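What follows is a single chain, given as structure tokens, in the form predicted alone.
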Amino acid sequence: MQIEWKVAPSSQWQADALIFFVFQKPGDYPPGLKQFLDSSGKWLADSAALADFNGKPSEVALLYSPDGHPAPRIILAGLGPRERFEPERLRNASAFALRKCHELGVARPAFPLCALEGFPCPEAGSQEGTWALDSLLRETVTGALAGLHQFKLLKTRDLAAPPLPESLGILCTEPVEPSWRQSVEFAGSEAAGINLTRDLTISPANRVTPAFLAQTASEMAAKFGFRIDTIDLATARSMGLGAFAAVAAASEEPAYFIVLEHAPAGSENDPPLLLIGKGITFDSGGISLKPREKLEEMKQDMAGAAAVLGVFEAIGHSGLSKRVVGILPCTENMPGGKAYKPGDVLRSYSGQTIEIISTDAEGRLVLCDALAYGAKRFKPCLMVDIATLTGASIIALGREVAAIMGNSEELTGSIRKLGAALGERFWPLPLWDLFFDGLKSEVADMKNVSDRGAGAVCAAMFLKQFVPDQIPWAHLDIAGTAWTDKDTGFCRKGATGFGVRTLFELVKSR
């Protein structure tokens, strides 16, 4: 869907549908809608349909304009109470509005830029008590582009549906500011990354194999000029990536350790930002076989790798001039005659040895080699790993908040702040040295799991052993947030693309 800027007096605004956002209380209209009601929308001010609209979150109303009006339809999208407004509500409302346009077959919807003015903001980053227009513009466009996402690639029935909107107009009465264009460009970039991540995560494991992820990364590298190094299992084993190789040993699907690098001219020698994503394309649990309930959901265990690919998609579209490296250790975790076993001792890339207690704690094994390899090869300015790592994080924080831990309060605090502004919530868990006591082994340097207590923290503590102290590092456990069973507008039921926005913003801000 294209974004089209249109500069004209409000009386000349043309679109197949005009979109406005409405607060929940009767008559509580944002300034942009009030302006419209006082000018070319006087007919709407007297309409009972407007008075009947409650403005609740997820509520959308379709109204038809009088004959001869340049916009034959008005779409109202609810924001909920004014006092509870936050940009996430605007992003969801924008998504619901665009879905209504899709449902109706509306080809060219548009929203006036003034419809985003005057939204209350009591926090920092506001201007005179209201949200900055740039921020709201980005949320609106991101919501529109990502909210239309659907995965229908594998369907062969019930495909009849109206086409997606051809364009989304942004109507202005004054010349377009460069910062407005930049906000919209960033929104398009991150929406492309989010939607790619969702497609990869929601796809079945017989489609998205490690080889498929390697091919996706290769095509992305060719498209955007990234460097890529695709390391197969035999090479990984010879390089000393022993923990990764052990997890991959039993799978019939070839495993790949993928390294992507964005190094624009002039940045080649800069210490990079290093992003690492867990890429277990199907997790059976290995010898420590998982129970059958919801086993089909284990196709999602590569959501971390998908998120890193989504960030690189966004970077490619935006053309950021910063050096960024992504590492994706991709394999299945399967039982079989070559499978690693409980009681085995593995030698990791760092040289540290690991006693295997559970083969269903495989994610930390592929990540520990990626962390150690990335730190040694690239000497990054910071490292962030993202993974659907532990069910314990879901028990602790539910499905709308991800766990965050690390060795740098500055880095974890920055990620939390960035995520909160973008609707991706992270909550810190303590990473104290005492949690390593449960990982001590009598036959190796450490075990790969502790007892059932503090599972998310102990997993992060295990990873911390492979991170040099001088490199700021954060671990994001997105086991609960990578998938949703409810429709928020911005995200339908299914894969969320969680983490792409925050990591993309981290790359930009650093």
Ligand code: BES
Second form
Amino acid sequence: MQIEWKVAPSSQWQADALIFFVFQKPGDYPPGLKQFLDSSGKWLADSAALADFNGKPSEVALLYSPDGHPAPRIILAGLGPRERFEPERLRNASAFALRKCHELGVARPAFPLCALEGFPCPEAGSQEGTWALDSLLRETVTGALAGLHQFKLLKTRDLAAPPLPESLGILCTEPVEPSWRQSVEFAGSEAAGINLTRDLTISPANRVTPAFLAQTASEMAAKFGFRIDTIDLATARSMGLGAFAAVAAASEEPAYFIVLEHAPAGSENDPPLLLIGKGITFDSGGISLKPREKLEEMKQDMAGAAAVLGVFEAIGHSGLSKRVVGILPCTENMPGGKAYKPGDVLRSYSGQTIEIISTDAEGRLVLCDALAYGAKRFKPCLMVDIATLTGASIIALGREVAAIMGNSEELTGSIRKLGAALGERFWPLPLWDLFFDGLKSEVADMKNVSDRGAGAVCAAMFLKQFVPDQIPWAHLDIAGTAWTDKDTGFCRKGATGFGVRTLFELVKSR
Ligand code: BES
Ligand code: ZN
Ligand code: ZN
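Condition change, the form predicted alone to the form predicted together with this ligand:
Now the complete complex, all chains and molecules, led by this one.
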């Protein structure tokens, strides 16, 4: 879907449907809608349909303009109560409005830019108590582009839906400001990333194999000029990536340790930002086999790797001028005659030895080698890993909040702040040294699982052993947030693409 700017007096705003956003309080209209009701939309001001519209989140109304109006349809999308307004509400409302257009086969919907004015903002990021237009514009466009996303590739039936809208118009009366254009460009970039991440994550493990992820990364590298290194299992083993190799040992699907690098001219020698994503394309638990219930959901155990690929897609689209490296350790975790076993002791890339208690705690093993390798080879200015790492993080924080831990409050704090503004919530858990006690081993430097609870923290504590102290590092546990069972508008049921927005913002802001 194209985004098209149109500058014209409001009486000449043409579109197949004109979209407005409405608070959940009778008569409490944002200024842009008020203006419309006072001018060319007088007919709407008097209609019962407007009075009947409640403005609840997810509520959408379709109204038909009287003959002769340049926009034959008006779509109202609910924002919920004014005092509870957050940009996330607008993102979802925009998504629901565009989905309505899709359902109806509306080819060229549009929204007036002034429809985003006057939204209350009690916190930072405000301009005289209202949200800056730039960020609301981005929410609206990202919401539209990601809200329309659906994964239908593997369906052969019931495909008779109308085509997607061809364009989304943005109507304004003044010349378009460069910062508005930039917001829309960022929205396009991040939505491309989010949608890629969702497609990869929702895809079954017999489609998205490690080789498929390597192929996706290679195509991206060719398209955007990234450097790429797809290290196969034999090479990984010979390089000393022993923890990664142990997890991959029983998989018939070839494993790949993928290194992707965006180093635009002039940045080649800068210390890069390093993003690491867990890429377990199916987690059976290995010899410590998981129970059968919901085992099909373990196809999503590569959501971290998919999020890193999504960030690179967004970087490629936006042409960022900074050096960024992505490391994706990708493999299945399977049982079998060659599988690693509880009780085995592995030698990791860092040289530290690990006693295996559970082969189902495999994510931290592939990540610990990626962290140590990435730190040594790239000497990054910061490292962030993102992983569907522990069921314990779901117990602690549920499905709408990801756990964040690390060795730098500056870094974890800024990730939390960036995420909060983008509808991605991160909450810290305490990464105190005492949590290492449960990881102490009789036979090796550490065990891969602690027996003292605090599962999400102990997993992070394990990872911390592989991060040099001087490199700021954050660990994002997205086991709960990578997947949703409820349709929010912005995201249908299934894979969410969680993390892409925040990490894209992080690489832009540093
Ligand atoms: N991939 C799982 C974590 C997970 C659970 C992701 C639910 C998404 C949804 C991870 O590899 C795992 O199995 N973790 C174990 C660790 C335990 C053995 C210490 C867990 O959380 O139970
Ligand atoms: Zn596991
Ligand atoms: Zn796993």
